[in-house]
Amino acid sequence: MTGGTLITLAPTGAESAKADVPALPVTVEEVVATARDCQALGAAVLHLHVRGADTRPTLDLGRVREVVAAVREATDLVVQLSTGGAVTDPFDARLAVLDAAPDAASLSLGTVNFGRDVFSNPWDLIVELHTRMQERGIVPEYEVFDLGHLATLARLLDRYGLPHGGHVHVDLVMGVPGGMPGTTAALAACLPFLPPGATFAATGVGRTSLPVMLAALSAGGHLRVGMEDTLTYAPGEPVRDNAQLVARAAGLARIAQRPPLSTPEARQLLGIPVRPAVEVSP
């Protein structure tokens, strides 16, 4: 494992409505905003879910296209589009996010209940993903849900081969109504079955982000933070905005020794070519 931390930010989301949590990023404006102050403080990627001008979750195109373009106008972060969208877009529509060319793409291994809903994520589209990924010279984050799901990469990989750019980042999501728990023990369980030279983070959901980012840490694993996850910093207090939860994930890399890594580092470690700096005031 490297020796410093992959802190990935995800802002906004397709669950939470601007009506409910005001401070959630949804405007072209205030996503660019957050992406510049959060890469101050220690974000590397920047993970995606577009909002439309209603406020409401979004695969156009167009309006993809236009916040990748402003995201990376403003800041040199590793631009990584969720290809999941809302647990009910289509699967058209969700591959069709790969025209947006990003740098990197979520890849989900299988599908899992969302609370009430289900999320899902069958083998052709698993295979469909990761192919056109490779072809386009995009870089997956292979998003686990539960145990099974990387039985499913070591199939994908035995199959299909390496993703673009020869290394395996794995995200392991915990803490979803439906999927794996966000405890020690179920992060330990998954560590023995990823792939060879493979790197990961974690994704704590709710009230496990802090002791998923502490488990994940101790086992020489990345992060992911934001208020797609997380909207409580601590028991009756909301979260004030993202650059809140980054400061809090950084800080933690920092005591765990492990400092955050910068941009060229992250893209580095993806295997994702390195683009001009951009100045981001600190």
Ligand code: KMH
Second form
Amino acid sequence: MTGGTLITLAPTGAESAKADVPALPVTVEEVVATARDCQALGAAVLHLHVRGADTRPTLDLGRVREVVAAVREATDLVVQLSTGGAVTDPFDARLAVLDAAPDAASLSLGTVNFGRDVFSNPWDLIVELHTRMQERGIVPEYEVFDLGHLATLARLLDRYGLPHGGHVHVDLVMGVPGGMPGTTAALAACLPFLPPGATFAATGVGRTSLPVMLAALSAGGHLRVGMEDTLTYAPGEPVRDNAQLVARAAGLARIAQRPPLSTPEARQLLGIPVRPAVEVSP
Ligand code: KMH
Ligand code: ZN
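Now that we've seen the form predicted alone, could you pull up the form predicted in complex with the named molecule?
Up next: the whole complex, starting with the chain shown before.
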């Protein structure tokens, strides 16, 4: 097994309240500081859900553009905006996120129960996101919450062609209550259904974080970590901050002899143009 590990940071998400999780980065300053710290530790991609001044999730385009610009000024992380948003967000607002011209964006490949909610991703929305990203030169990260979503990916690529940049990168989001379990067996079951030449990362939500990380590394996969998905570092021990999670992922990647990819290496892997490097130090 060769090659480094792409580490994606998902620092905030749309599900946790700042009042419940004070370490969650929600202001522009907090997001930028987190992004800098985590790039220095080995993160190369930032999966971004934006919060408003009231700390709640927002898809307000002005605010999204403000955060994207601030992150780009301070880092050369790949900026990957979430088009999943929150389960309550309407489809037109989720599509409009692409108007902020990120390097990349998430693209969820199917509807899934999400705890007591439903995360809705019908076929027409999937096609619209895929084709708009192709037109605008935005690289998708295909989010897979269940095995059937990989069948949808095969159908999507067959009918509408490869994404911008020509490379297919998938994130297996595991352990969501309603999606596939966060286990080695479930991860291994997905692998034969990845499109030829695709790379994959895996994310284990909650207590599945560590087992999924170890399974992904052993299978040659990449990692996504962060407080969007994980708020407990060890039993009874809350996550201190996102840097703690990136440091753990980077350490395990080094132990696996697949050290974290730099931002230019990540851009090359994903088919995203390289930006001038921004110096960040630990
Ligand atoms: N917040 C979840 C409902 C994505 O970012 O694309 C959906 C999500 C997926 O987080
Ligand atoms: Zn997300």
